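The chain below stands alone and is given in C-alpha cells; this is the form predicted on its own.
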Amino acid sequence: MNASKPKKFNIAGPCVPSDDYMLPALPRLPNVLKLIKSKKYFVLHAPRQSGKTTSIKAAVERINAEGEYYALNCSLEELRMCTDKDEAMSLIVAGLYGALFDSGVKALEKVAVSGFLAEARARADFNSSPVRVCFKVLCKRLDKGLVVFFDEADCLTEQPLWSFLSQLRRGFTERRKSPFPSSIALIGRRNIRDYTAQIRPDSQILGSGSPFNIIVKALTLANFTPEEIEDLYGQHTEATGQVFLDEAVQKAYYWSEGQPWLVNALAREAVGEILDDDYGTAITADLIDEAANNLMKRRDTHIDSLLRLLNEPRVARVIRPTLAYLKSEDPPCEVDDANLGANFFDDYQYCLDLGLIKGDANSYRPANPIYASFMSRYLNRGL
C-alpha cells in the first residue's frame, strides 16, 4: 500500500497522470507513430470522454522527447459555432500561435517569438489562404519537421470546414517543393466521411486531392477490455489496498462494455461516494451494481452530452428501433432494409462514431446498459 495520497479515478476531462489512475496512452494509438514517420495526414476519432487528448499529449510528448519531429497539439474548441470564414481562420491562425508558446518546446517557442507571424501576414496571399501561409513561414524556420494535431476539429462547420481542408490541401500537395508540415492529424468524435457530408450540401467537394481522402486509415480508440479495466482497478488496489474482486471487474464491464468514462465513474462511485473511501473494505459484483444504479438516477455532465445529441433527428431515428433493448445479452435490433431511407447508413455511421451503439448496420444496439436505460426514459419523455 502506498503511504501518500492515492490518485482518483478521472471523469473529468484529460488524465493527469500525477493524479489519476490511468492506462498508458500510447499503447492506445497503435499506428499512430507509424503513420507520423511515414509523413501521412490522418484522422483519429472516438467518442467523448474516451481518453483522446490523453492519448494525443502523450504522442506529443513522446515525438518532442526522440527529437526527430517537432509535435504541436493545437486546440479548435473555440471555433465551436463560428459559421463565418474569416473569423474562423483568424482564430486557428491565432491557436497556432498560442500553441507555439505553449508548447514547452524551445525551438518552437523560439519561432513564435521570431517574427514570422508578422512575415506570414506581409505575403500577398495571406489574407486568402492563412493557414497555410502560416505553416508554410513556420516551416521554412524550423530544422526538422513538423507534426501538428488538431484537436477538437469536429468543432469546424460548414464555411470554415472548406476553407481549413481546402488549404492543407493544397499545403499537402505543395510540400515537395515548399516547407509544410509533414504530418497532420485531425481529432475528434466523428470520422473524415462525417466532416466532407457537412461539405456536400453546398457543392463545394474537396475533391481526391485532398489529403484526408488518400489516408492509410481512420484510427479509433477502442473501449477497455476486461483485462485493461483490471489493470487499472488494481493501480488502486496497488495505491491503497482495496481489492476489487473479480465479479466486481466482470460487473463494470457489464454495465460499461468497457466505455472509459463509465468505467472510470463505476470506480468512483462505488468507492468515493458509497463507501466514502473506505478502503478496508472490498468492491464487490453488488457494490459496482449499486453505483451503476445511483449513475442512472443522475445526469452527469457526460450523460447530458449524450442524450443532446438524442435531439438530432438523425440519431433518434437511428435510436429508435433500439428502445426494446433491455440487457446486453438480449438480441441487437434487426433493420428491415426496406423501410431505410437514404441516408440511414450514414446515420447508422455518425451514431457508431459518437459511441452510441455497437454492432453492424443491419443489426445493433445501443453500446452499453447504461446508456440503453438513458435512451430509452429519455426518447421516451421519462426524464
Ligand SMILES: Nc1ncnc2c1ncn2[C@@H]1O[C@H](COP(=O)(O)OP(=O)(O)OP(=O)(O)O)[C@@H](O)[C@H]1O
Contents of the next structure:
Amino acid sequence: MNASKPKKFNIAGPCVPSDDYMLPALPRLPNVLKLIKSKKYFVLHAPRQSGKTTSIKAAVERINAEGEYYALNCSLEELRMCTDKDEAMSLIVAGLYGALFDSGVKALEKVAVSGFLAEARARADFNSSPVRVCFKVLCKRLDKGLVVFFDEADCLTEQPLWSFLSQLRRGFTERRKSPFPSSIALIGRRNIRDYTAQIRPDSQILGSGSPFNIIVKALTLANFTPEEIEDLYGQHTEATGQVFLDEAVQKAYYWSEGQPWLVNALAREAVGEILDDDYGTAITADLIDEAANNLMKRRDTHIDSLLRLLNEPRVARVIRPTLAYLKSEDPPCEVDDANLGANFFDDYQYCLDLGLIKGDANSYRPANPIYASFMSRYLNRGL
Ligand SMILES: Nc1ncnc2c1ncn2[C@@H]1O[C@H](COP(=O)(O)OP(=O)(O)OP(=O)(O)O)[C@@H](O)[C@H]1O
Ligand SMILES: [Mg+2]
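Next up, can you give the form predicted together with the ligand of this protein, since the form predicted on its own came first?
Below is the entire complex, every chain and molecule, led by the chain shown above.
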C-alpha cells in the first residue's frame, strides 16, 4: 500500500495526473502524433466527458517535450454565445494570446510579450483576416513549426465558424510562401459533417471551395474496455489497499459500457459516498449497483448536458424508437423504416457521434443502461 495521499476518481473536468487516477491519456489518440508529423489539419470528435481535453493536454505536453514543434492548446469556450463575426474573431485572437502567455513554454511566452499582436494589428489586412494575420506574424517569429489544438471548437457558430475556417484555409494554402501552423486540430463533440451542415445545411460534400477541405481526418476516442476499467480501479487498490472484486469491475462495465465519466463516477460513488472512504471494505457488484442507482436518482452536470441534447428534435426522433426496447429489454431496437424520415441517417449519425446510442442505423440502442434510464424517464417526461 502506498503511504502518500491517495488520488481520487475524477468527475469534474479534465484529469490532472498528480491528483487523479487515470489511464495514460496519449495512447487514447493513437494517430495524432502521426498526423502532426505529416503536418495535417484534422478534427478530433468525441462525446461529452470522454477525455478530449485530458488527451489533448497530454498531446501538447508530449509535443513540447519532444521539441520538434511547439504545441498550443487554445479553448474556444468563450465563443459559446457569440454570433457576431467580428466579436468572435477578437475573442479568438485574445484566446490565442492568452494560450501563448499561459503555455509554460518559454519561446511561446516570449513571443506573446514581444509585441507580435501589435505587429499583427498594424497590418492592413488584420481587420479582414485577424486570425490568419496573427498566425502569420506568430509563426514568422518562431524557430519551429506550431501545432494548435482548438478545444471546444463546437462553440463556433455559423458566421464566425465560416470566417474562422476560411482564414485557416487561406493561411494553409499560402503556407509554402508564408509560415502558418503546421497542424491544426479542431476538438469537440461534432464530427466534420456537423460543422459543414451547420454552415450549409444542404451540403453533404466538402467541395474544393469549402474551408473544410484542408481537414484530412476525423479522429475519435474509444470508451474504456473492461481491462482498462480494471487498470483504473487497480490504481486505487494499489494506493489504498481497497479491493475491487472482479464482479464489481464487470458490473461497472455493464452500467457504463466504458463511458469514461461514468466509470469514474461509479467508483467514486461507491468508495467516497457509499463507503465514506472506508478502504477496509471490498467493492462488490452490489455496491456498484447501489452506486449506479444513486447516479440514476441524481442529475449530475454530465447527465444534465445529456438531457439537454434530448430537447433537440432530431435527437428525440432517433432516441424515441429505443424506448420500446427499454420496455421489452430485448436489445437492440429494430427501427421501422416508416419512422426514418428523409434526414434519419444524418440524425442517427449525429446521435452516434454524441455518444448517445450504439449500433447500426437499423438496429441501435442507448449507449449504456444509465443513459437508457435517463432517456426513458426524460422522454416520457416522468423525471
Ligand atoms: N485518461 C483518463 N483516465 C481516466 N478517466 C478519464 C481520462 N480522461 C478523461 N477521464 C474521465 O472523463 C472525464 C472528462 O474528461 P475531459 O474533461 O478530459 O473530457 P472532455 O471530453 O474534454 O469533456 P467535455 O466534453 O466536458 O469537454 C474526467 O472527469 C474523467 O472522469
Ligand atoms: Mg473538454
